[in-house]
Structures are given as structure tokens and as C-alpha cells.
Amino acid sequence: MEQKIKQVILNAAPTLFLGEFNSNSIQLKATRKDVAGDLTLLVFPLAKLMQCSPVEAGERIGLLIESEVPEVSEVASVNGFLNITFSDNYWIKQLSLVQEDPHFGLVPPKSKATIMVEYSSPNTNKPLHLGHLRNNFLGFSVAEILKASGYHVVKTQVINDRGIHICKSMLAWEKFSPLNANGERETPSNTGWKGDKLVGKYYVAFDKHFNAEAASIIEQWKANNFEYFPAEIETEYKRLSAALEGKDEKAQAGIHDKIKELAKNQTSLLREAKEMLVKWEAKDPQVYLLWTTMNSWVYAGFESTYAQMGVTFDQLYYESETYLLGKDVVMKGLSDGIFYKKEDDSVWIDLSAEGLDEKLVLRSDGTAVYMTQDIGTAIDRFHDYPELEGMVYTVGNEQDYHFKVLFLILAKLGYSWAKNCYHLSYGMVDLPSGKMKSREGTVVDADDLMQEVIDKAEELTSERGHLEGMSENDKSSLYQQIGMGGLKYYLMKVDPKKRMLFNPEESVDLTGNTGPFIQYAHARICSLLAKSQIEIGAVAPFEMSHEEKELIKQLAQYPAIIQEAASLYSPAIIANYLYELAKQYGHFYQTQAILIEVDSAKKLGRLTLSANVAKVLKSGLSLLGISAPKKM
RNA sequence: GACUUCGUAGUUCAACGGAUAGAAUAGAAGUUUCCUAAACUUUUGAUCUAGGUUCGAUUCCUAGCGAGGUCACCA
């Protein structure tokens, strides 16, 4: 319909306006609520080109469309807007459109083209947290809206199983575990303990003795005793001591830090670890049962917790098997002048003319960083996925300059799809606290916030909700969907870029703005829809009421919302639209009768709006990856 | 310090450069002989400061103030 206008102005432009006349200048937008209409154009940019009033312009464009289009049945220009309201027939054909296609606003795809989006990536060492989840939950929301806006998908994750910090988890499981009766240290199976939770104890434990034993060795120096020292490391800590002298207490907390980092570097625990990762890299076959076996019991402490999310993925990479990559390229890139060598063999890419700096790809050892896995990463996608267009990394702001500068080698080194790829940036999560530090003990952990969310739901659902009937486990997927739609609701409703705040409080709300308020608007209407006993078939014309307009107007959106939300990756846009489509049905239900209307065109009519309305609750919450359960 | 993101009711969030800046929550008041009151209705309350561009600025530009992030041969 707004092409349809679109083109009527464009028709008329060579009589309408003098001079140059560019088509973006045709803007149109949905009416405010507050103002008569459905549809507003706006007049400022027109007026001028028709050299006379913005109202007097509105009111000539008015009559145009008027008589031009049928579906129009009333315009009016008030100062500069103009306010274009269609007829009751096409707000009827709007909904039949909604009612005949089972699958409204989502779009089939039209070619191969696929999408990869990346996201969750852990760390082996550390259980999931609360940062995860919003990573989780974007990452697999946008999966969905991808989906649903024609695209296929992949979703994968990078599992961060190799380094140096896996090898400190494991040597302190080596260390300090307590032996059983058996004999044995301790395991999953043997304590009891989620995998994850276990290896993450042990990595802890690691850097409590190491943080120890530098402590320890800093006294050493102090009581001015270097028997065990090199030479270098007297001279050093000399120097940085004497800086001490004199300085303010920042400067004096910078050197503190650097005497700790030259006592870190001494300590055997550090030592023993580098030794693995070693032996780890040459194949040592007993570190390597260690580490497999190690591994095993995060992953399966992570799938338990991916379950409890509603995550999936369609394709796993392990950094073990991914490491390696992106050398080659590197040295190819080097023979093409992409990137240069220093002195010391390093290789580096100067970006400074792109407002970057240089940036490191190989170490002068000739072994890969970060940057230089990922850039072998992204072309072993490609390679795997033929049809793949580009993709999305689901990965916090802290590591915007990281992919800012990927994108730029990806494309200078002349790939095409680099253009393709987007970094999903999302802000951190705070509490009200402050910030999680795991130092510090206040990372909230994602298991036992999901089991809080669940029982805080199980807790408020027995008291008001319409239970009866229900088996045990009926029941307690019930509070799983209400506690889990809740916390993926409030944690997706912000704008992904945006940095924001989770209240422990706020986060197990039932009322407002919150998932299950939008659950409970869908189950209101299933059970209203069971009570009625009709079928619903093809839409009939009623009298509708502006409420029931309004309702119309709002569902014959979702498909523009879905396209808005793809093309900006943000799950946000669909949270909000479904909250403001469940708020305006509740004002409805309130205010209208439905199953006790005598009219039965009326009432029909209700029903059926009330039926699409839900059809689209359902529809946008699962792309949120929040179910719609029947009742409440 | 350099680069970068952000600053909106008491609080948490909205608003392609468009009309009187929306919600939620907290506060005040009301609605249940009728479809799920996890609801609905009414009400109090905000654009960090100073300039600029524009018919029009929360939005764009400049400066300042304030908060975060990044500046490793870590990942």
C-alpha cells in the first residue's frame, strides 16, 4: 500500500513540483496513535519543492491520493502531516491475509544463501555465566529471525579447548585434588559434580596457589634473597623498586603490578603449566588422555546447561583443530605486500591509513595469535559452506577493535564476503552491584540463575495460575517455560548494542513489560478460543471498533517488523513489538465482549482477530526462543 | 594519554531528523455478579551542559562534564 502512494506522488511529480525532485523525499511512516489516520505523509520535504504551504501542499497531495486510490477513505493535512486513513474493507482484507497464511510474516527461503552466526564460544575453564546467556540468547534469536526472514542458517561455536589456561586447570586437577578411598581423584561421577563446575574449581584453585607462591616469592625479594633468582630478575626488581621512590599512589600500584607479573614469571606452577601446553602441542599421549578426559566433562556439564537455555548448534569448531589455520595465508598475504616482516621475523599488517594501527598476524617464532586463527577460521567456513554469504559473530563490545580489524585484512586479503561479515556487538551485563568480576566473586552463575528463575515462577504460578488438570510434569515444564521466557525476555529487550543493567528483582517480574506477560495474553487467548468451540474459518466483513482496527493495523506489521529486526540483528525489535501487540490486546479484551457478543458477526470477527493475535504471540515469541504454553 | 561506545522520569528501558518525548516499575486513586485481575482504567514525573546545522534536533556537528570499553609476540 505505501507503493501504491509511493507511486501516485511519483506520477504526479512532473506537474506537482518545480525543480529537482528526488523520490526519497516521499516518507511515509504509520500514523501516531493519538491522531486520526493509518498511514502520515510527511509534507515538510514536498512543500518546499511546491513553493506554498506545508498545509496547503498536504491538502493538494491529499486530493490526489484521495482520487487516485481507492483504499483511502479519508485524508486530512494538519500542519505538515498528512493524515491518511484507509477504509474498513481494507483493514478486513489485511486480516484475511493474516488468517490464511499459517506461517504470517515469515519469509521461505528464496535462494541457498546461507548465514553463519557464531555465538556462545566459552572458555573450557570457566561454567557459563550470566554474560553467556545474553550471548546465548541473542545469538540464537538472531539465528531464528535470520531464518525467518529467508535466509538458511548455520549456528556454530568456537570452543575455546586449547592454551595455556586449559593446561592450568588441568595440572592443578594433577596437583591438588584429594585423593578417595580408591584412590582416585576427583571426577564427575565420583563427587557428584557438574563437569564444568569441577574442571572450573580446579582452575580457580590453580591460580590461588600461583597467585601464592608469587606472593611468596615477592617476600623472598624483600628479605633481599635471590639464591634461586637469575641475575636479570635481581637487576629488575631492583630497578622497579627504587621507582617506587617518590611516586604517587597510582604510579606506585602500576609497579606493583609489574613487580607481581616479574614474580609470576618464577613461579613453578607457571613453569610446569608451559611445559604442558608443550607437551600438549607435541602429542604427548599422557597429556593428551588428560585433556580429553578433562574436556569431556565440561562439554557435558555444558550440554546439561544448553539444554536448560533452549540453545542449539548446528555445527561445532574446536580451537584444538582450528589453531593451525590461517598460517598459510598469512605467508601468502606476506609474498602479495599485504603484510610486512620486522626485524625479528614478526609479521604485521599496517593499517594506519584506515585510521588503525599495525597489527600483529605471526609471532616471530612463525606461531599463530588470535587474529591469525580467526582469519584461517572464517576462510575454513567458506570452504565448508559453499552457499554461505556471510556471517555473524555474537561476541561482546570488549572485542570491537579485534573484529573491526579482521574484516579489514579478511578484505584486503580479497574476499569478497568480508563485506558480509558483522560483528554483533552487545554491551556488558552489570548488576546492581557493579561489574561481575570473577576475582571478585560476583559472576552470576547461569545454572543457578535459571533454577532461580524457574522456581521463583514455580513459586508465583501455584499461587495464580490455572493449573487444574495438570500432571506433575506438565507442571514443571510449565514453570521451566514461565521462569526461562521471563529471563530470555528481560535480558532481549534491550537493544543489543547497548550495555545494561540486570536486577535480580526485575529479572523474575511477571507484570509489565516482561515475557510472561506476553505468555499470559497468549494463553488468555487459547482458552478463550477453546471456550468458544468455533471453528474459525475465512474472514468475514464485521463492524469493527477502532480497538479492533488498531489490533489489525498492528498484526498486518509483523512482517516489516521481522525484516527490521533481520537487517538490524536485533531480537530487541521483535520483544517490543510483541509486548506493545500483547498490551493493545489486553486493552481490547478488557473493553470488548467477545464470547458473550450477541451479534454474531461481531463476535466472530473478535474471535477471529483474537486468534491471529495469538498465532502472532506464539510466532514472534519463538523466534525470541520463548515458548507459548496453552495455559497459565 | 590515544581511540571508541554511551549519558532520557526516583529506577530500568523506548523513540528511520518529524506532531504534545513513549512504556514499565515505584507512588496516588479506581475496576471482579461476564470470556484467565500474571489484567484493565486514571494520575504524578525526564532529554548532562554550552554552542552550531535545519522549516523542525533526544537523534547530526563542535567543545566541555560524567560513565564504560580497547590499546599484549593473552585468547
Second form
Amino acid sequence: MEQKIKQVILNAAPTLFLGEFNSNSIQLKATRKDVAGDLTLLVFPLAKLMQCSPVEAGERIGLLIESEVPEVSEVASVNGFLNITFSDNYWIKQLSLVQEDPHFGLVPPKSKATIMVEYSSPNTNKPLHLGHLRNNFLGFSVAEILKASGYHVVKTQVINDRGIHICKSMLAWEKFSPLNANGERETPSNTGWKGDKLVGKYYVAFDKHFNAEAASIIEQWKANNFEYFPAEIETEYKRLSAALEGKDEKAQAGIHDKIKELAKNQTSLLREAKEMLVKWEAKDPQVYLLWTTMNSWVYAGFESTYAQMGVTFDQLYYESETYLLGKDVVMKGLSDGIFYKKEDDSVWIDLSAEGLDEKLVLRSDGTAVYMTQDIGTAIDRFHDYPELEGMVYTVGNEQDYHFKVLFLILAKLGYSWAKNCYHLSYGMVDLPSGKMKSREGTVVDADDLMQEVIDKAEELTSERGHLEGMSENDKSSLYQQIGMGGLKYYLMKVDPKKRMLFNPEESVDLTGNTGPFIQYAHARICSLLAKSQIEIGAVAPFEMSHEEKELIKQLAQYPAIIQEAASLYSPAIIANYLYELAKQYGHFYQTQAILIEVDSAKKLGRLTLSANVAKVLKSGLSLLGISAPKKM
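Now show me the form predicted alone; what you just gave was the form predicted together with the RNA.
Since only the chain itself is given, any partners or molecules it might have are not part of what comes next.
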């Protein structure tokens, strides 16, 4: 309708306006809720072109619209604004469009280009945690939203299954895992531990012993004992120690951190981990067997967690496979002059001309870094899917710089598709207790958190009742749907770029801007429709109230909301639209008689409207990866 009104004004432009007319001068927006009308035209810029007062301009344009647009029932020119009201028949037609389309709001599948969306991408040295939950939910939802807007979407992850961090868990398991009565070290089968959690236990163990060894080294240095350390280490420690004098507390803390880092680099544990990484890259049989064994434990654990999350992938990539391609590309780029080698044989790229700095792409010992792997993975994906138009990387905002560098390197290597790579950067998730740290074992385990919200959903739902006649299996499924719906919604209703504070109890509340509030609105409508025993068919005209028109307005926005969410890669837009729709329906439900309405046309119209609100709520929730229960 907005385009139709614009066209009417454009067609009349030669007679309405004096001088050159720009179509951008036609500014239409939704009418304020406290003002009568559906669409408002800003008259001020047009009045200048008409060389008359805003009131006169509004009246003249209003008469034009009324005569040319039959769907308009009334116009009102007020203080430079033209408020346009649409007829009941127009809103009946809008409701019919929603009713007639079972996939209302969705663009035909695969009618647009192919896009790959990466999310999760965990390390195989620890279980998934709260941060991974936001990552997975965001990435999966963005993929679903892009699919709904017509794109052919490939969901993927790259599993970070190699590197020094993986070797730390492997080494710690070898060194610190106790032997049982059968002489076996700890495994998932002989301990009952979930595989990813057992491996994560040894990542924490490595860090504990690593820090203890570094602290012991610092004590030796304090005692002026440098017998087993290179002369340059002694010189650097003494320089840093001397620099402490006269500094304030903040500066001293920074220097102490540098001393700790100096000591950590001298530990035998770190040296052994580095040696293990070199052996792994050389395919040492013993190291490789240990690596495949421990990774298999982790993959089994991840599979269980993903099933609980309700996320899936179409294609998996492994860093252990893609880093070799990355190394080959780096070596070719070195010969082509894109990269350069330093005296220690490490390979770098200089991006200072682009306002960045130098970036390491290959260590002096020939081992790969994250950047090497990411270069190889990106190229490998375009080999596998040559029709790809772009890639979306769902990764926390602490990696903003990394992706700027990656996309620049890919462009310098001559890959034209690099311009279509996008970093879906999101803020970290904090808890009331503070920031999480994997190495210190203070992360909030994803499995534990999901179970916590499911248990909380069971507690709150049981207190409310309304579960009569449900089997125990159905109840368990409902608790799962409410708990996970609450968790997902809470983590996605905030704009992805924003850092957020997560409160598990708030997430499953049935009131306020929560997933369960929207789920309950859907369940309420399902109950209403079941009680009515009326089959919803074609929309018949009925006398509409203001509340009904407002609901239809919101329903009509759904296709545009999906497109906006897709263009901005923001599930928050869908989430908050659904909340407003559910809230508006709640107002309608409280103010309008439905089942007890004596006017059959009104009754059927309100039931039809209710059914279509439920349809859009269910559709929108599915784009967030959330189930819509029929009973709560």
C-alpha cells in the first residue's frame, strides 16, 4: 500500500510540485499509536515544493489519495502530517492473504543465492559452555532466517581439532591421569564421564600444573637462581623487576603479567606441549593415536550436546585437514611476494598500508596458526561449493580483528569472493557471578545450564497446573520445550553485537519479554480453537474493532520483518516482533469476546484472526529454533 500511495503522488508530481521533484521527498511511516490512522505522510518537504502551507498541502494531497486509492477510507491533515486510514475491506483482504498462505512471510526456498553460515566451531579440548550456546543459537537462527528469506543455506562448522591447546589436554592426560586397578588411565567408558568433559578436565589440569611450575620459576628468579636459564632470560627478568619501582598499582600489575608470561615460556610443560604439536604435524604414530582417541571422546560428547540444543549442520570441516591447504597457500603467497619471511623463518604479512599491522601466518618451526587454518578452510569451502555467494562467520567480537585480517588476506590472494565474507560478531555472555574462564575451570557448562533451565521450567509449570491428562512423557517434552525455548529466546532477544548478562531464572518466566510468554500465547490460541470446534476457512467480512485492525497490521509486517532480520543477520528482530505480537494478542484477548460472541460473523472473524496469530507465532519461533507447544 505504501508503494501504491507513493506512485499516486509521483504520477501527479508534474501538476502538484513546482521545480525539480525528488521521490525521496515522499516520506511515509506507520502512524503513531496515539493518533488515528494507519500510515502517515510527512507533508513539510512537499509543502515547500508546492509553495503553500503544510495544512493546504496536506489537504490537496489527501484529496488526491482519497480519489485515487479506493482502499483509503479517510485522511486527516494535522500540523504538517497527513494521517491515512485504510478501510475495513483493506484489512479483511490483508487477513485473507495471511490465511490463504500456509507459508506466509516465507520466500520460496532456494530462490536466492547460496550462502554458508558457520557457527559453533568448538575446540576439542573442552566441553561447550554458555558462550557456545549463544553462538550456536545465533548461527542456527540466522541460517533459518536466511532460508526463510529465500537463500539456499549451507550450515557448517570448522572443528578446531589441532593446535597447542589440544596438545595441552593430551599431555596432561598422559602425565596426570591416575591408573585404575586394571592399570588403565581414565576414559569415558571406565569413569562414566561424558567424553568432552573428561578431556576438558585435563585441559584445566594442564593449566593448574602450568601455573604452579611458572610460579616456582619466578621464586627461583627472586632468589637470584638462573642456573638453568638462558642469559637473556635473566637480563629480561631483572629489567622488568627494576621497572616495578615507582610505578602505580595498575602499571605494576601489567609488569607482573609480563614476568608471569616470561616464566610460563620457560616451563617444561609448555616445551613438551610444543614438542607434541611438532610430532603431531609430523604424524608421529603414538601422538596421532592419542589424538584420534581423545578427539573421538569429545565428538561423542558434542553430538549429545548438539542434540539437546536442537542445532544441526550440513557440512563439517576439520582444522586438521584444512590447515595443510592453508600452509600450501601461504607458501605460494610467499613466492608471489604477498607474504614475507623473517630471520627466524616465520612467515608474515604486512597490512600497515590498510591501517592494520603485521600478522603471523606461519611459525618459525613451520607449524600453522589459526590464520593459516582459516585461510585453508575458506578456500576449501569455495572448492566444495563453487556456487557460494558468501559466508557468514558466527564468532565472538574478541575476534573482530582476526576476521578483518582474514578477509584482507583472502582478497590479496586474489579471491574475489572475499568481499562477500561477513563476520557475525556478537558480544560475550556474562553471569551475575562474573566472567568465565575455560583454563581455570570456571565456565558454565552448556549441558548443565540447559538442564538447569529445563528443571526450572518443570518447577514453574508444575506450580501453575494445567497439565491434567498429560502423560509423563508429554510433560517431560513440554518442560524441555519451555526450558530450551526460554534459554534460546533470552540469548537471542538482545542485539547480537551487544554484550549481555544472562539470568537463568528470568529466561523461563511466563511474563515479560521471554520465550515462554510467547509460547504461552500460542498454546492459549490452540486451546481456544480446540474449544470452539469451528473449522477455519476463507475469511468472511466482519465489523472490526481497533484491536483487531492493530493485530492484522502486525501480522502484515511479518514478511518485512523476516527480510530485515536476514539483511542485518539479527534474530533479535524476529524475537522482539514476536513479543510485540503476543503482547498485542493478549490485549485483544482480554478486551474482545470470542467464544461467547453472539454475532457469528464477528466470532468467526476473531477465531480466524487468532488462528493466524498462532500460525505466525509458530513460524517465527521456528526461525529462532524454538518449539511452539499446543498446551502449557
